[in-house]
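As a starting point, one isolated chain is supplied in structure tokens, in the form predicted alone.
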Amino acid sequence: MAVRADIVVIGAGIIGAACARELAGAECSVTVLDRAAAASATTAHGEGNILVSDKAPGPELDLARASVRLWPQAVAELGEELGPRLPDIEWDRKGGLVVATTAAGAAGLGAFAREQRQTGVDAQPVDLGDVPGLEPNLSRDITAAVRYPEDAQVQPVAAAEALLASARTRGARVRQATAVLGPIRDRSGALRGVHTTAGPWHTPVVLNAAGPWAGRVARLLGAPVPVRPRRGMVLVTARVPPWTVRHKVYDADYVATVADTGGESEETTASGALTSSVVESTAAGPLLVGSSRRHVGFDDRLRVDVLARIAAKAVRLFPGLADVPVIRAYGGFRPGVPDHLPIIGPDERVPGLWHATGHEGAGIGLSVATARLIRQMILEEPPVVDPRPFRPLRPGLAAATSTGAGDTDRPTSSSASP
């Protein structure tokens, strides 16, 4: 049996969430499907970061900033939408501690900093010796030191479900267990739905919210997009006592690792990944450790190599970890994009679809304000920030959209998985 509906969202991760719960509250008709269960994808292994720390001066940051502010309301809405039903999604506001190991990365971060404080973000140089006060258990080699006190953390599994419980209540529907199939066209080619395996959908907008799979999707309902999985894995250790690690620490080297849209570098040659350090607490006791990057299409092996890599440079940064027993270790995809800026908004190729996805590791943080912006957009409101930079034909996407390079899932030759 056919069904209608405002907007079909497809993906059930933390993007696509947060995108239902947004159209549902201005009273759209949102149906939102998903092959599998609802944020059990790149949601489900995902740190929960919230962070502005990582973003240089630009598009990316000026969202990063925007969620940061709605983030707060969005917790206090949760809190009184669902009551007793809110699950625990440990809001932490710890804030960030960058730090470098080297006189080349202290001149670095400090650039970085001082370019992102003349963006407003609060970024504060830390006197070396005050950092034991901030992370008693950090290392004494270090040579620069940067808070920021806006970085934040949720349990990125309970929000997503917290914010598709507001969707439900707020009318949304959630289809899970749901693949799209191929698209409903009217006789202009506009897009009027998707046909799944449950059956047509008929809808005139169609909200493309699939994360890495977000490139399989756009091919399928006639709109390229160069979204490609980018592999991540994490440690995880046993728990620690509380205090151990008090803030978000990173090297910043990370900021590069995160830029480098390549997965490709001089580091990587070995395995074909980079890695930086990043270690931080959960509310449960064990630490998360990474990250990682990589281009290997979804191939989901875990690397040891490149695990053995990542605890190595922790320790460097926190040496009592050398004793500190690992219990397990995951790994994700990521939706990258070639110029490291989400995809948002109508795609002018094929009227009625639109895009949210490509935002690789910051989707949890970039939720709220990626789905404040689709409904302003859908709705005609004053945006949040300005759309354009985030458009799925900009001139940055350019040439891989219309070559097709990027729009795979393969890996690239010279990180071909072994």
Given for the second form:
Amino acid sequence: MAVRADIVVIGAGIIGAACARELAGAECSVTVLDRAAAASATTAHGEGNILVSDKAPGPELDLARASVRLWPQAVAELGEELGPRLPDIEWDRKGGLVVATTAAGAAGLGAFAREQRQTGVDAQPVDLGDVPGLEPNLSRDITAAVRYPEDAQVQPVAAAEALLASARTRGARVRQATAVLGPIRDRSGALRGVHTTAGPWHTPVVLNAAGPWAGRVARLLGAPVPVRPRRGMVLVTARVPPWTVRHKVYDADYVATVADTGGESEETTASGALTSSVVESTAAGPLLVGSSRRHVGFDDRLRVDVLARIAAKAVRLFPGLADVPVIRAYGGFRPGVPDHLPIIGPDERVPGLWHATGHEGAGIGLSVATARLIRQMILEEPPVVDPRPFRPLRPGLAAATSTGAGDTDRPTSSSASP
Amino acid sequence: MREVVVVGGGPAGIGAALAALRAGARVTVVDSAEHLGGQYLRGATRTAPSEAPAPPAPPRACRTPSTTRDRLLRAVDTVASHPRSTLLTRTSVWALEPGGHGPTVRALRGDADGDRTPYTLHPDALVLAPGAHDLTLPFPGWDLPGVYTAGAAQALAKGDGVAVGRRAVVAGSGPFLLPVAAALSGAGADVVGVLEAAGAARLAAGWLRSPLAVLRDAAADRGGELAGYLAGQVRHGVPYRTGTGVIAAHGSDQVEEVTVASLWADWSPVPGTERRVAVDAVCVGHGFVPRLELPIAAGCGIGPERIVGVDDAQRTMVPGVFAAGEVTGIGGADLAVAEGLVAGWAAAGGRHDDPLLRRAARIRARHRAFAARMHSAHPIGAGWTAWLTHDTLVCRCEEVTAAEIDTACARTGAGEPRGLRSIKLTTRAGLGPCQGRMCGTALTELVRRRAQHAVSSAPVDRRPIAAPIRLGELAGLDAPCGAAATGPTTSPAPARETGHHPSHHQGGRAGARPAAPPVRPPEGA
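Got the form predicted alone; any chance of the form predicted in complex with its partner chain too?
First the chain shown before, then all remaining chains and molecules of the complex.
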């Protein structure tokens, strides 16, 4: 049976959920398709970061700043719309504290924060003497610290489920366990829908929000984009007393790791992972200790060298945490793009196809502004930020897009499709 | 010489170690307990059999039938004293890393709250025999002190000779309830009843479907074991009731009473049959859950019934990795030993036409048939959720109630499935210290039932960190610039432990710590 919708969103992760909500709110008939369960892949394997602190001035920071403005509004609206049905999304504007551990690191962090301040980011240098007051358990061996009060956190699965629930109240439909098989095109080659495992879906607009699998979906629909999985690991500890760690605390090399192109560096482990230290508490009590970045396709096997490096860096920042048991580790796949910018907008090669993907590790934070931007572009409203740097066929991606490079994903063992 | 690592020192692991030694391999047995033997021999191996005087005979009803137990005790002795074997007791495997030449075993030796020594093992072949843990379905009041899993109660009785209460009721389903009751009686408790949820008709249909096979088992030892327990119950005057269950426990600081009810065939309570019974201990077991985290980490294929798939030689899908015992299907000690023998022999590269193997395979076939009858006699009844109240805790670690899970299931649109992972992360069910070992089955069943059909995105038994490891211990494994503490060696011991044959012969008191994963015993603490 053929089904019609104004817009079909592929992927019920946080990006798809946020886009569905925005578009359904604009009185479009929206269907979200997910080949598995909603909010179960990349969205369920991250820390829930909403950050400006790790972004250098440029288009991504602009998008992040828009998101930081939009999130509190979204949280309030979700509360009103959903009331008691709202899962607790654990919105917490806890603020970030970025620290350096060397003299060179201190200089780099200072310069980075200065540039951010010029674009309006609230980046507050902290006197080393004031650091213990902010983070009593932090190592005294740090050389610089910058506080970012705008940084926040949500529980990402709860947030995605809340956005989806809101989308549903606005009339959107969500079809889980429904995979896209291929395009439906008209004579001109324009996309007119998708074939799925649940039959054909007719629609003039298909939005590819499939996260790390967006490269596959795009190829299936005839317009490859260079999104490839970048593996990340996070450790979860047993509960610790409240206020053991107050901010999202990370060392300044995190900034370098995020921007790194994947080459060898001092911080690369034996199995080729980039790691940096990110330590933060959660509302439920456990600490999250991250994180690593590694290009291994969809290989989800555990690497002890990566976990050990993450732990070593965390203990260097918080020596008192050495005795805290790690009870779980989870790994996910981030949607990585060669130039480290998300891909947002219409695909000129296949009319009707849009993308909202490639947010790497920042998708939770960037979701609400991405969704707003998508809605504004589709409805031809003035955009919240300049969308041009994110367009799918931008010069920065030309090489990767034309050669199809980057799509090195290969299915492996157990749950390549978590 | 082939290096075989056996994870798990229960009946399956002992069988595997014995056969691998006989086939000429070097063998390392890793177990989290202080003594080999697993739950089955708990308390029996606290001193080395060869050194200790014969232990005083336990009360008859407390004794497991002599044949299997005695054979296993001798096997433990052989394995422990063999020149080619190394015992790593008090050692937890916290991770398995798949690799090109088979998995690497990452283990920690020592008390969880003290200094522990890391071990990294690179065996030629790996036998996974981690066993199973108790399955206890939630019911109102099951978090009260005085409510125990059947296995925890048995462990205390067998290991320390301590009865969990003066007046106890044993409830749940399966033949395991009988030895639990026997152990409690043996430790001095007054067992007021053994309540089997399965109805008499179901039991008869399951157990007697093949009367000839039951007779054959009786003639061998298995049926004899059961008959012995039943006879023991009768002798002790312990009523054995079928089609009956404990559906609630009551008390303020401690269990004081239970509600007992007749159950329909699907285990939902028959209205009007409820009655209160005064007890100070409740021991409940609805079966067992195979410990799958290590097989999953190794990359083994897991069947829809959540057991490891193996071939006739106990080989898993992963080259060099074998599985034996309860992880390949719950079947008891005899089946575990037989599977272990086959697995250990094959792992060591033994000839496949050896008489030892043929005999083990024969025993395995017979006990698999027995296990199949057991499963058909004691399936979990689909109606158990009827005894839940809205405030019944399903996940005790994170204190998540049945109502909260219902709400999470109902949050999506009508008829929409829900992902288990999303339910877990939005309610926190299964995310606590036990990592879903206690509540995983119940949670999966609840979600499957309440959300029509769940899109299972992550099974509850996938746990890459198989046992807690302290952040500092993990940091200690960070070895930059190839200064790895872990050469390509197959030698299991790090320098300071090499050649040391540890604690098995040291005697001393057996700890009450449960084997392998840190399932919180249900004292409600």
